[in-house]
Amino acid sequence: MPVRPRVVVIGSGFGGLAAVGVLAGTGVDVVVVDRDNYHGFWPLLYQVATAGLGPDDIAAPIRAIHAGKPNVEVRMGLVCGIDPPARQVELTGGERLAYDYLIVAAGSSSADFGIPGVHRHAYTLKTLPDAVRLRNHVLSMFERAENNAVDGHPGAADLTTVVVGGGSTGVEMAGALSELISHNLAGEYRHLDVGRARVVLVEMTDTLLPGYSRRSQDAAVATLRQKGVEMRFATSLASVEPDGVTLKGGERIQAATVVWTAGVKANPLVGCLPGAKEKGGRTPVADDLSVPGHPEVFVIGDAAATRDRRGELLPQVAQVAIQGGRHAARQILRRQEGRPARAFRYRDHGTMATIGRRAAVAELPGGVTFAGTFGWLAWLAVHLVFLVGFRNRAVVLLNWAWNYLTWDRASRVILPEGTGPETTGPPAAHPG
């Protein structure tokens, strides 16, 4: 009996999930390796961080997703190395997995651009634990401010959040946080003047949402201003301290919370692959998304330096990963059939960002642009479609409907960090 080729897929994000979907039920054996046992819908992380959704609402167990696919095996573990000549990946603990084909869909991590204090004092928003940690911290700061107000020592810094980065994540985070404060927390603290709370968005360019049309950018700026968000344009951070930030121009903003959404870099795992890396540590790939010199290894999504027909790097967004995952899987099947590989061609389905209740911008191919309520409805529909699992879609839809009718963000619980039964106290001061 001939030995079936083994395809190892590192990561079960958008790209990895799309690749396995193509390979399921075919003549190859698939091993999915992920450090977590769930697939997370990362575009909604900011809603977990701002108490709009719970962690389980945007996550689905990987084993449940792939149940009923007899040629797909799931392995929970952290890949710490890739050995292309030996065709093996190494997991922490020393275990090695052999492969005939490899799809690296390891995603990205936050880049601090060498700014002092970012890693130590700022909160990132890349994983579910990040989102829960940030939610814990923000709510804990309001509790601390209430206690201080009772004692006659109110502190403005406890109620100040600085969001760094004016891309989609930063804009969505700032808008949702301002709504949480003004429509939920404002009426819940007897001794605290919640009106003193500040959300400050810092962006190094002269506007928000780089890559969007000027009309969408202006709409985002106007909406955030209406929500009371302060904005600092054409500036960046000089440093992050435990009690705030210092901007390049010398301005000092005292803040108990700093949220870093300003940049990403490829997962360091791609450093194991040959070849000089490009911007953000992304690894160069051939037209078919394989690694030059190693046609059996494919890199997709945020970790790959994938280019469009003009030679420009594609953005690190979900659709690039999804289409790349499907393409890489199809090339593996073509090779098994003895057919030549095909070049990857990205199809832009548009971009969108929500700025809050009935406020969003959506830009579709052909110059079609929506803003306000229509943009918001389009954003809701697209995100519901791409959520994995009927339960998640139903729960998220119910939560959104309840929030729309009542303004209530129900996930405002402070969860102790750690796993032991005696773990208590406020959240850790700094993420990972």
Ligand SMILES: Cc1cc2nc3c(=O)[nH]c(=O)nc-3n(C[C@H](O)[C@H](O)[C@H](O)COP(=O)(O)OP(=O)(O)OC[C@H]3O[C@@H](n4cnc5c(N)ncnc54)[C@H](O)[C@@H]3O)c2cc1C
The other form holds:
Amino acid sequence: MPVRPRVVVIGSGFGGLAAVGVLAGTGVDVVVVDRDNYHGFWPLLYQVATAGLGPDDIAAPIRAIHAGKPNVEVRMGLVCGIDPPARQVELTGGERLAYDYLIVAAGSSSADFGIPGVHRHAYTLKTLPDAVRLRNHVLSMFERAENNAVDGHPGAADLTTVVVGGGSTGVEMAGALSELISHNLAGEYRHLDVGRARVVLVEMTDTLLPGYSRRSQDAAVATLRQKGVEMRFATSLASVEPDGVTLKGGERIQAATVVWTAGVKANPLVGCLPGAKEKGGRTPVADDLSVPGHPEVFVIGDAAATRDRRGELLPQVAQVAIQGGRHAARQILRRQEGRPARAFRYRDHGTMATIGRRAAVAELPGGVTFAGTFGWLAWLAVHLVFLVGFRNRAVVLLNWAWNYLTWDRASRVILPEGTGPETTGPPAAHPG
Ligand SMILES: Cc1cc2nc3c(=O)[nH]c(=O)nc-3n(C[C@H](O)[C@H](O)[C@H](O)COP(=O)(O)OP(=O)(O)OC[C@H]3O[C@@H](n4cnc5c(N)ncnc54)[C@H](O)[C@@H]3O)c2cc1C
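Form predicted in complex with this ligand, following the form predicted alone:
All chains and molecules follow, beginning with the one already shown.
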């Protein structure tokens, strides 16, 4: 019997999942390694952080996704090294997995740009534990403020959140948080003047949603302003302290919660691959998405510096990862058939961001834009279609319908944190 080549896929996010989808049922053996046992749908992470959805609603177990695919094996483990000359990846604990082909789809993590205090005091939003931690913290701060108010010492800072970064995650986070506060928390605290709660969004450019049309940007600013979100433009953080932030111009904002959505860097794992790294630590790839000098190694998604036909760096978004994953997998199958590799061509299907209830902006290729209710409905439909798992789609749809009719944000359980047997909370931050 001919030996079947082994493809190791690091990461089961958008890119890794798409790659395995192509390789399932073919003549190669696939081993998918992920540090988590689930595939996470990050575009809805802010809804977990703002109590609109529960963590399980936006995650699907990787084993369940690949059950029934005989040539796909799933391993839960943290990859800590790649050894291209030996064609092996190393897991923490020392185990090594040999590969004939490797697809690196390990995504990205938050970058703090060296700003003092971000790493220590700000909440990031890149993983499910991040979202649960942030939700816990915001709700706990309201509880603390209520207790202080009972004692006659209301603390306005406890009710203040600074969101840093006016990209889609920052806008979605600020919009949803202001709705949570004004429509849910406002009616539930007897001693607290929740009207004093502030959501302040800080953006270094002069508007929101960089990369969108001016019309969409203006719509986002107007909608957030209407929701009571304060905005500071053309300024950035000088530092984050335990009790707030200091802006470059000297303004100090006292806040118990700082959410950092401003920076992304490629997963440090790509440091194991040869070649000088590009902006944000992304690894350069050839036009077929393989690593120059290593045609058996492909890097896709957020970790790769993928370019379009004009040589422009593609954004770190889900569609780039999905299309890249499918392309890399197809090139492996072509190589197996002795056919030459093809260049990757990205198809832009457009981009969208939601700003809150019945408010979203959607931009399609060819300059077609939607805003308001229509944009919001388009956003709901697209996110439901791409969410993995029938159960998740059904639960999310039900949650959204319930929330729309009642304004209720039901996932407001404050979970204890920790990893020991004495607690049941989410695990500590990922090392990688
Ligand atoms: C809050 C948020 C909102 C977003 N909203 C949008 C949006 O609205 N639209 C859009 O298009 N894009 C959005 N994005 C970006 C989009 O999610 C990413 O571009 C996309 O996930 C990249 O896919 P990927 O496969 O490269 O990485 P990911 O999908 O992040 O997958 C990486 C996988 O690798 C695993 N992994 C990482 N390191 C290791 C390791 N060392 N060992 C083993 N496994 C590892 C991770 O557990 C994860 O499963 C958003 C991202 C975030 C964080």
